[in-house]
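Read the single chain below, which is given as structure tokens and is the form predicted on its own.
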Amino acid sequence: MPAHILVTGSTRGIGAAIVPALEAKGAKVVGHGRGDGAGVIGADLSQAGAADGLWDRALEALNGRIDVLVNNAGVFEGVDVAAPADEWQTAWGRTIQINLQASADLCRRAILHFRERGGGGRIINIASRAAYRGDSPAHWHYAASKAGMVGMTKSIARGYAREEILGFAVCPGFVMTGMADDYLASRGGDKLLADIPLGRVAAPDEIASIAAYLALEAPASMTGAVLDANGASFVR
């Protein structure tokens, strides 16, 4: 039987890649981008109640079964310290509410599902490097969703792995989407690459692989494991 997967913001970047990953191991995969499109459930994921929405339309897209949440839409929005204080908590609060309180949403919701219908389920959240090493002085906010989806991730694996279900997260450093790019550009590209030994940021593909193999393959015992994917520009 083929596994039933949700993927959040997989119409570009990562989550384009985790698509195609997930199908080619056989899996019967939803998306999620803005607008509805061919296998993709359109989704305001900074108003809240979207994600409740999205989860209803995605659980009758997939015949009333998921097994496979895979968190993964995020947005990477600058704001100064300097900012207007209207301006400053309109940044944060637009970043937590995609990056983590939506994300938590649809946790909760795929919780409950597999409670509900028995057997476990898995849900991969994809955080990122900023999570333990933190990012620039304009993206304070962006550490602590990504920090919190972290957290997250390790209080479901450790409040639920008894019912079998299971929860992991991915940790890139830069990624080649347009999100990096542009932070790339803006920073210096040359000089935040020397930053990584690699010497090279990381392709969707590969992040994409290391969301398959957790969503399908990797063992029970995993469970709690949060996976860096960042050149070794930060080893914990």
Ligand code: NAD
The other form holds:
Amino acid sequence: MPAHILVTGSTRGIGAAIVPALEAKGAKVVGHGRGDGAGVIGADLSQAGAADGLWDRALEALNGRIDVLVNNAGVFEGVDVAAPADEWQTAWGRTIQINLQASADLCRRAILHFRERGGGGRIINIASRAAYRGDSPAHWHYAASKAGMVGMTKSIARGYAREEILGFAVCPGFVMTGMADDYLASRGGDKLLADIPLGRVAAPDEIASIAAYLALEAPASMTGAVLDANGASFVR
Ligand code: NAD
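After the form predicted on its own, can we look at the form predicted in complex with the ligand?
Starting with the chain above, the whole complex follows.
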């Protein structure tokens, strides 16, 4: 029986690479983006409650059974420390809502579903190197959201392992998900390469192969693991 998997944020970047990596291993995958599309359920995760609606629709699309949740959707939006307080708080609220709260809401639904049907399940959270290393002065909230994801993943792994519910996190460093020039400019220009011993940023396929391994092959004893993929730019 193929594994049934929901991947959030599958319309581009890392998520768009995760879907074929899972399908190549025989999984049946439902994707997600901001709007509806082919094989993609639309849900704007900046809106409270949208994650619950997404879970319900994904469950329906996968005939009432989901075995694996991959929380990949996320935003990397800067806000200056000197921004007006209302702008600052709006930016924090939006990043935490999309990157952490919506992921938590989906983890909750996944765990309740895994329990109800029995037999366990897996959750893979795509966090970031920023969870451990921190990020730029304009991205405290991004780093905090990803550190939250790591803490959430570890709690899930420890809390539900007896029920065969496994939790993993992936912490990529820079991953080239857009046009190279735009991508590099958004992350600080050529200087970022000097900080990566491997000499290049990661490719989405590399992160996808880690996610597919965790979703379908990783031994249960690995639950709670946080896997780095950053070209040795942050070794811990
Ligand atoms: P991307 O911007 O290319 O794609 C993001 C995906 O999330 C898209 O499918 C988009 O539709 C979805 N999304 C964003 N906001 C949404 C919203 N409000 N509602 C619904 N969907 C929404 O991003 P990416 O670079 O592929 O990143 C994927 C994940 O990997 C993110 O969680 C990101 O934080 C993480 N990550 C990326 C990098 C990197 O350098 N690219 C590094 C570390 C971690």
